[in-house]
Amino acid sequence: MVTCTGCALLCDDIEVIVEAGRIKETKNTCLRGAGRIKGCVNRLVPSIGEQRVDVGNCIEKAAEILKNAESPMLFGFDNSTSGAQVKAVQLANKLDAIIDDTSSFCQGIMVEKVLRQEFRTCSLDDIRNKADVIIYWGSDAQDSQPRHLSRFSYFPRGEERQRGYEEDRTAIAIDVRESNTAKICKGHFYRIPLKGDRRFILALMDALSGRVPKFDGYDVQKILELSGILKKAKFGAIFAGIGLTYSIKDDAGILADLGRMLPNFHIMPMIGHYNMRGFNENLFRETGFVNSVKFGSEPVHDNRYSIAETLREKSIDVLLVAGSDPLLSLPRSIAKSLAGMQVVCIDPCVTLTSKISAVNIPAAVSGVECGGTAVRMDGKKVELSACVESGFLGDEEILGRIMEAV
C-alpha cells in the first residue's frame, strides 16, 4: 500500500503494481490520483536557459542567482513533503527574503482560523465514524476530491453510523450552482446568489435564534427548515470550499459565528494541494503566520507579500518556484511580470512557468520516486514512501543544496 498524493486527502489505501522499475497499475485510485502517481507525460530536464545541463549546475546557479538578488521570493510548496517545506522557510529566512504559498489566494484564512483556534474542528476520522449531518458549502468535493464522499463523509459505514447514507447520515450542499456533489444530497440543496454566503449565514443564525430569517427574494422556510436539520444533529461537520471562502474572505469571523451558535458542529477547510496545510502549520510554527511572509530582522506578513501582490507591483527581481506552476493559475494581467525576471523553477513535470524560467531543477515525485511526510486536510501527519526509483533528487534535498551553496 502506498499513499496517494494527489489531493489532501492523502488516501493511504493505494496499491500499486510495478514492472521493470516503473507503475503499471494502480487500484483504489480515483483519476487525480492515478494521473499523479503515473507521473508526468514530459518530464523537466536539467537546464539553464535553454542549455541542457547536469542538476549540479543548476543548483550552483540557482544558489547564485538568489544570493545576487535584491528582492527574491521563494513561492509554491504546496506539493512538496513538509521536510521540503522547512528547508523553503530556513532558507527564505536565510536570504530574508518572501515565502508565500497557493494558500494566500485560496483557504489560507479559513486553515489560519483553524491553526487559531478560532474554529472548532474534528478529523476526518471523527466524521466517518460519528457525522450524521454534513455540509458541502461553496465545495464540489465529488469533482474535485472524488474520493471524500466514498471514503470519509457521506457514504461510508461509521462506527457510530452503520447504515450509512441510506439512513444514518444527511448530506446537505449550500452553493451558487447545482453541483455534482449537490445532486448527490436527496433534495438538501439550497441554491444561493453569487456571493451571498454572508446574507445566507445571517439569515440562517436568525432561524436558530428563533427569529424570523431576513433573506430578500429567498424562501424563508427553506432556511427554517435547515436550521431545524442542524439543531436536531448530534455530530456536523461543515466543509469550507473555496466559493464559501472567496465569498465571506472580508468577513470569515462570520463562519466562527455560526460555528458557535452550533455547539456538535466542526468546520474543516476543503484543501485540494496534497500539503498546504502542511506548509501552513510548518509557516505558522516559525513565524505566526501561514502565508505571506517577509523575512528581516523579524517576520513580517502582509498581503503586499503575496505571490498576485507581489507580481502586480513589480516587487520582486527572482522566483523560486517549487511544485506550483503561477503562470497557470494566476490572471494572466499579473503572471506576464514573470517574463521581466529571474525565475528558478523545481517541479517534475514541464509547466507554463518551467518554459520561461531562467534555471529548471527536476525533481522526484514525491510518494512516488521518494519519501517523505506530509499533513493530510483535517491536520493529520501522514508518511510517504518511494514506490519506484528514477534518480531524481527529492525537493528537500534540492533546497538544502542551494541553501548550503547561497
Given for the second form:
Amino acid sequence: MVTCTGCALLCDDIEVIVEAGRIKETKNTCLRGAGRIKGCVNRLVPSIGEQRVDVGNCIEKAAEILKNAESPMLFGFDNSTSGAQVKAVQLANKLDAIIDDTSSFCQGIMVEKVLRQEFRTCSLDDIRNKADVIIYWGSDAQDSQPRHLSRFSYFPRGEERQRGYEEDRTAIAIDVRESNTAKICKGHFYRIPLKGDRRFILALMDALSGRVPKFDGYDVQKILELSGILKKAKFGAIFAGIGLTYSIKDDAGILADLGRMLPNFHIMPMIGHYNMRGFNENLFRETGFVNSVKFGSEPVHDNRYSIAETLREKSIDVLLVAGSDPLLSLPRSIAKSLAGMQVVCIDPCVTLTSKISAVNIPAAVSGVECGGTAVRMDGKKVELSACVESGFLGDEEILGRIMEAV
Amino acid sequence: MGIDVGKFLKNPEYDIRITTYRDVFQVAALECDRWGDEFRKYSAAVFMSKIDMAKMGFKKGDRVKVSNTNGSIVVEVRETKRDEPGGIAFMVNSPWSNALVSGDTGGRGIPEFKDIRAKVSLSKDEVTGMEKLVVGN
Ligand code: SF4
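Complement to the form predicted alone: the form predicted together with its partner chain:
Below is the whole assembly, all chains and molecules, this chain first.
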C-alpha cells in the first residue's frame, strides 16, 4: 500500500504495480491521484540558465544566488514533505527571507482559524463514523478531493451511521454553480448568487434564531428548511471550500459566528495541495503565523509578504520556488514580474515557472520516489513511503544542501 | 470582385462576469503534461448557459475573444453541463482564466480569481496557446 499525494486526503489504500522501475498501474486512486502517482511526461533537468549541468552545481549556484540576494523569498512547499517544510522555514530564518505558500491566496485564512481554535473542528474519521448532516459550501469535492464523499463523508457506513447515505446522512451543497458535488446533494442544493455567501450566512443565522430571514430574491422557505435540517443534526460538518473562502475573505469570522450557533457542527477547510496544512502547521509552530512571514530580528507576518503582493510590488529580487508553479496559478498581470528576477525552481516537472528560472533543480516526487510525512486536511499526520527508485533527490535533501552552502 | 463587408464589421461585444472552478479531468491532464493538448482542451474554454448563449448569439464550439484591462484570450464557447440560470459564465481555473484576473488584491494577497469582469465577442483567431501565456511572450 502507498499513500497518494494527489490531494490533502492522502488516501492510504493505494496499490501500485511497478514494472521496470516505473509505475505501470495504480489501484483505488481517483483520476487526480493516478495522474500524480504516474507522474509527468516532461521531467525537469538540472540546469543553470540554458546550460544543463549536474545537480551539485545547481545547488551551489542556488545557494550563491540566495546569499547575494537583497530581498530573497522562499515560496511553495505545499507539495513537499513536512521534513522539507521544516528545512525551508530554517533556510528562510537563516537568510532573513520572506517565506510563503499557496495558502496565502487559498485556504490559509481558514486553516489559521482551525489552528487558533476559532473553529470547532473534527477528524475525517469522526465524520465517517458519526456525521449525519454534511455541507459542501463553495466546495466541489467530487472534482477537487474526489474520494472525500466515498471514503469519509457521505457514502460509507460508519460506526453510528450504519445505513449510510440511503437513510443516515443528508448531504447539502451551497454553491454558485450546480457542481458535480451539488448534483449528488439531491433536493439539498442551495444556489446562491456570486459573492452572496455572507448574506446567505446572515439569513441563515436569522432563521436559526427564529427570525424571518431576509435575502433579496431568495425563497425564504428554503432557508427556513435548511435551518431546520441543521438544528436537528446530531453531528454536522461544514466543508468550507475555496468558493466560500474567497467570497468571505474580508470577514471570515462570520463563519465562526455561524459555527457558534450550531453547537453540533464542525468546520473543515477543504484543502487541495497534499501538504498545505503541514506547511501552515510547521510555520505556525515556529512563528505563530501560517503564511506570509518575513524573518529578521523576529518573524513578522504581513499580507505584504504574500506571494501575490510581493510580485505585484516587485519587492523581492530572488525567489526560490519548490513544488509550486506561480506562473501557472497566479494572475498573469502580477506573475509577469517573475521575469525580472532570479528564480530558483525545485520541482519534479518542467513547469511554466521553470521555463523562466535561472536555476532548475529536479526533485523526486514525494510519496512515490521519496518518503516522509505529511498532514492530512484534518490534521492527521500521515507517513509517505517511496515505491520506486528514481535517483532524484527529495526536496528535504535539496533544501538541506542549499542551507549548508549558504 | 465584391468586398467582404463582414470582414470590417466589428462583432458585437457583451459584458460577461466569469467565475472559475476546478475540473478533475483538467487537473489530471495538468499532472501529466501542462504543456499538452489535453490540458489546453480542458482549460481554454468558457462555459455558458443556454440562455446566455442564445442572448449573445453564440453556438457551441464558437471561438470568442474574452478581454479586459488585465489581458485578452481567445477560447472556445461551451455549454454548461447542467442548466444554469445565466448571468454568470464559467472557466476552469487555469493560465487562461488567470490572464484575465486583476493583480489588485486590495492589499489582502488574494486576487479575485472567482469574479472576473470582461467583454466577450466572436473571434476568428486561433485559441490562445500556452506559449503566449508564459511570461516574456
Ligand atoms: S482523493 Fe486525493 S489522495 Fe485520494 S486518490 Fe484522489 S487525489 Fe489521491
